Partner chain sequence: MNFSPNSSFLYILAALVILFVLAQSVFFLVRAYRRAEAVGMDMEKLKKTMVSTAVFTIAPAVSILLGVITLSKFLGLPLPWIRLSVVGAITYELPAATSSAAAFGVSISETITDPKIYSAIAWVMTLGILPSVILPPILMKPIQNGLLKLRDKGAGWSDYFMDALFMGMIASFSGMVFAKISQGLSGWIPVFVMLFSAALMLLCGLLIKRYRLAWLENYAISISMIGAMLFAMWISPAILG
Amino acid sequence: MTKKKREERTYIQQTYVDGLAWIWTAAVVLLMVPAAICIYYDSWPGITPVLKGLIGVAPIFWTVGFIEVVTFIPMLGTAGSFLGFVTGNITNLKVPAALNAMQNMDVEPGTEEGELVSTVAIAVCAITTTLIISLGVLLLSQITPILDSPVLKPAFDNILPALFGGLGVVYISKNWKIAVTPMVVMIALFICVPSLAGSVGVLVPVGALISIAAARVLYNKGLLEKKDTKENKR
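May I have the structure of this chain only, in the form predicted in complex with its partner chain?
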């Protein structure tokens, strides 16, 4: 094994060990919040009301949580995943930020460079978001009238289409043949069953499976051009 490979393996192993320490600590910190509230205010609610509330959300959100973990770990790498899942807003912010940064840096996910760029992007994204929310909380009375204004409302209502339009162009132009089948199927699915829009998180792996199956067929038939990210970029 070369020295570079050895160093790479050591870095990734150490990242995994550090990541485990951070994420398990995060789980404890997370659970300490409601526990601290109950202790401080002597307000333990009892198991029944918590279970009643949990029944309404757990079946869906535990499923979505599992799906997100399985789908996004291959994209984000070790540190990116540990950090992304703790800081949240993974689908609408952390994953697009990591994809965009890897695209800008011409690195592939699953490589050490991809892992580093994804980690840097998610960390920058998490720090920026945390600072903006904190600043917003501090200046709440001044900014609420602006943010609540009807003029700005359509902009925030359409943040996902605004994000995925640009991102879509980047990835479709990378390999349009892979894009055609999942795009057509998913658009048709949402047009036929509009109520699925509320469960888009559950449908991400469905889109991914369709996309992977279509790509495999094209690959087996030799219909996919040789990969060259620099040539194909934008």
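Having seen the form predicted in complex with its partner chain, please provide the structure of the form predicted alone.
Coming up is the bare chain, nothing alongside it.
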């Protein structure tokens, strides 16, 4: 094993250990908030009400959480994934920030360079988000009339589509042959069943499987060209 490989393996192992420590610490801290409230007011909900509440929401969050782990970790890498899941807003902020940073740096997800860029991008995104939220909390009374303005409401309602639309243009233009099939299938699905608009997270792996299947068919038919990467040219 070369020195570079040993260093990379040590880095990933140390990142995994540190990531586990931080993510479990975050989980304990989150659980301490309701526990502290219950202790302070000496009021406990009981096991039955808690289980009834969990039955209604937990399966949805567990499903989406599993899907996010399977889908995003190969893109974000070990350190970026732990950092993203601890700080939150994976789909809305961390993934777009990481993908955009990797795109600008011309590195591929899943590579050593991609993981480093992804980690830095997620860290900067988390710091920026924390600062903005802090300012928002301090200036809440002043900015509330602006945020509630009917003029700005359509813009706030379309932030996520606009964000992923901008990223989508870049990646679809690079692999439009692969992107056509899942786009057509998903558009047709949402038109036929509009109620699925609230289950986008669950449909992410479905779209990924459709993309893989379409790419396989196109490759077997010789319709996909192999493009040399910079590493191949080097």
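Positions refer to the first chain, counted from 1. In this text, the rigid core denotes the largest set of C-alpha atoms whose superposition between the two forms falls within 1.5 Å. In this text, all values refer to a predicted model and were calculated from it rather than measured experimentally.
Core fit done between these two forms; CA of Asp18 shifted by 2.3 Å.
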